[in-house]
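First comes one chain, alone, set out as structure tokens in the form predicted alone.
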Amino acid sequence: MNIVIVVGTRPEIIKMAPVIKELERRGIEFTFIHTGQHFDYEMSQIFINELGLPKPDESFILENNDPVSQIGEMMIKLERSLERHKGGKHKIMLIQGDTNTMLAAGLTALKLGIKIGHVEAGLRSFDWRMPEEHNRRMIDHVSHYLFAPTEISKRNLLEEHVWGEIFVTGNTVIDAIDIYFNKIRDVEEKVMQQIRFERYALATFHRAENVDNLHILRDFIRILRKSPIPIVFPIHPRTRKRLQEYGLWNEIEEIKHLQITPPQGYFEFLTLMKNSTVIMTDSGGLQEEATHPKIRKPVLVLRNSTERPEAVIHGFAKVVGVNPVVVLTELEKILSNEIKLPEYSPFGDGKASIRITNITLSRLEE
């Protein structure tokens, strides 16, 4: 068992699912570890079950919440987990993205002499306020195999003179939607019966640099209040907590054309995306998912930067920040004009997991 796959958050589970499925299809054994980075461990377990993934060989619930202690705790627990499985004989660790889990996993692999394959390498926002920007740069510079989703991400890596091998593979998020899109049929009727509006914008807002800032949070509420279209808002636990701490929860509850829902499962969220008119988000992954040919929705990025410029270049997304005047003006433009979006996704053809698996197996043979 030479391959180990590490995940810690729900987006990582979704994006690694196609690689796991491909390894299983070929009968390749691997060790699967879930670090439990997010406190919603049970939700992660539900995701693993929903996506038909194997039960993790190791999973743990973290005791620390602050980033430094959390990374240290993960490294200690990962080392012990790897030692328990096959006596620490792993040769390649596959990790995905830019969370604290991925940084902890990458550093642990490096110190144990395990080669690192970084799925979704080379993304850059050039925004140093984002903890994810620190993480992804450090991970890329210690990785042996860099699976860049696009030519732009490859160029970022070349410009930084990373020493690992770079491969353009596409993004596994497109593979995931290909694999699981039919599951929408099982939940679509139930999900849409609960939505009060025929036509709506889908909004998500959770990034620390946004929701931890009272002024930005107030601007977001102004956008919701003055939106010319009803809004469905699956609320992140962090956002709910901050709204309550800042005494803003009553304000948001009073908005009549706003429907707040709990966090959604993967299939349920794809359903909401598919049936929306426009998406407003500070998420990175949604910018990719919105470009899938079976979703194809315009996105207003509620941030000052994006590490997914491909979505902007191809007309799917526009970076608008959180200034209410700017956001509402751009929202009006989308609603009053017929938006023509490409029929293809700039993030790949749905075969990224096949390419990543091929490269990983070829490097193991060497």
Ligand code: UDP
Second form
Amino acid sequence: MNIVIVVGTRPEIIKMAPVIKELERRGIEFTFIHTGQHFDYEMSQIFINELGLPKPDESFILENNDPVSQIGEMMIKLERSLERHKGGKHKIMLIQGDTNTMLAAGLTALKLGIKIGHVEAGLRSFDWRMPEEHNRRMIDHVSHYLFAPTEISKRNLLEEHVWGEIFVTGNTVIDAIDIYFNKIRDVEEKVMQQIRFERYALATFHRAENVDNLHILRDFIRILRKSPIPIVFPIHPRTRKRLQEYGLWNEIEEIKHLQITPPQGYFEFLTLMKNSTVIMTDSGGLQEEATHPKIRKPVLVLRNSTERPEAVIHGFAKVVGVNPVVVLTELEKILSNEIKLPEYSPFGDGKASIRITNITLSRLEE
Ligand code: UD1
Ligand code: UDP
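Next up, can you give the form predicted in complex with the named molecule of this protein, since the form predicted alone came first?
Every chain and every other molecule in the complex is listed next, the one we just looked at coming first.
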């Protein structure tokens, strides 16, 4: 089959894993390319290993770090790799989400006449400060098959008059938890032994519009310092780098009720989510994962907007920004009230990858 799958960052590997597994289950061949946008072991290879994914046919080592040159470099390398595999005869490229890797892959496919299937199409934050919002809008407008996770994302696409076919499939992140949740058993004891607190909030923070801004980073540290509950904070490399550049690393390290850890493997991270009391984050994927019936955690979204309104509408998440007074008040509220969360996820039923595979194969046969 002439399918190519492109990944390049942590969330893409996790969210494409169920589709890759479904293709493998059906004995369908595909070319698998990793662009190397994320390159540390714990941001990329660990997920390929843990999730039992095949070794990528191509893995790039990128020379450029800034977005423009990096996107250009990825496009050039993608074109060459596609030529090396299947003699450039791929018919469909499957991409997921809104990173620079996905923009590079989408534009490359467009120029080479390869049809694009966009997994997680139609998300909109309406916040033009975000590079992800630029990327997702452009990708959706060059995609032939738009796999919208929810009715809301479908509506966003209809309002923008995208010309590809739209399918509501659910989000593959729910499939991923269904597939891999049992693996928690293998790591839970070890992971939790290393956590210093009985009861804790799990925090992640890495969005460019947050951590590249000194004032916001300072506010985030204030939130951590004054938190009424201990915090476990698996730190993203971008955030670590910024804290060091801004000379804030000592400040954050001195907070006694804060446990900073390296980025975690997927099973380890699911374990930390499952055992947390509350999640504070600016991550996209975490807002979805927190709604899975096996996780079910309240989320404070440390941003001014979300492209995952379903989590808010269904009572899992609240968009609270990064003002310490507001965030700490909301945190107190969650800790002092009995919170009743739904027992279903608004992001799907765990069959998104089956639907995406069915549609992809049916279009290939046309
Ligand atoms: C990227 C995505 C973001 C996604 C996130 C997932 C874009 C525009 N952003 O953000 O949407 O939520 O991935 O985690 O594509 N770094 C390392 N090691 C790594 C990876 C990154 O040290 O393995 C450092 C590098 O110094 C790099 C910086 O982090 O310059 C930022 O990495 P980049 O991939 O540009 O963006 P992310 O912040 O990871
Ligand atoms: N994740 C992980 N280890 C971590 C932090 C996150 O495995 O230390 C997983 C998490 O379960 C989710 C994905 O990585 O599936 C989210 O990635 P991230 O927050 O970096 O990106 P976003 O979703 O914001 O694009």
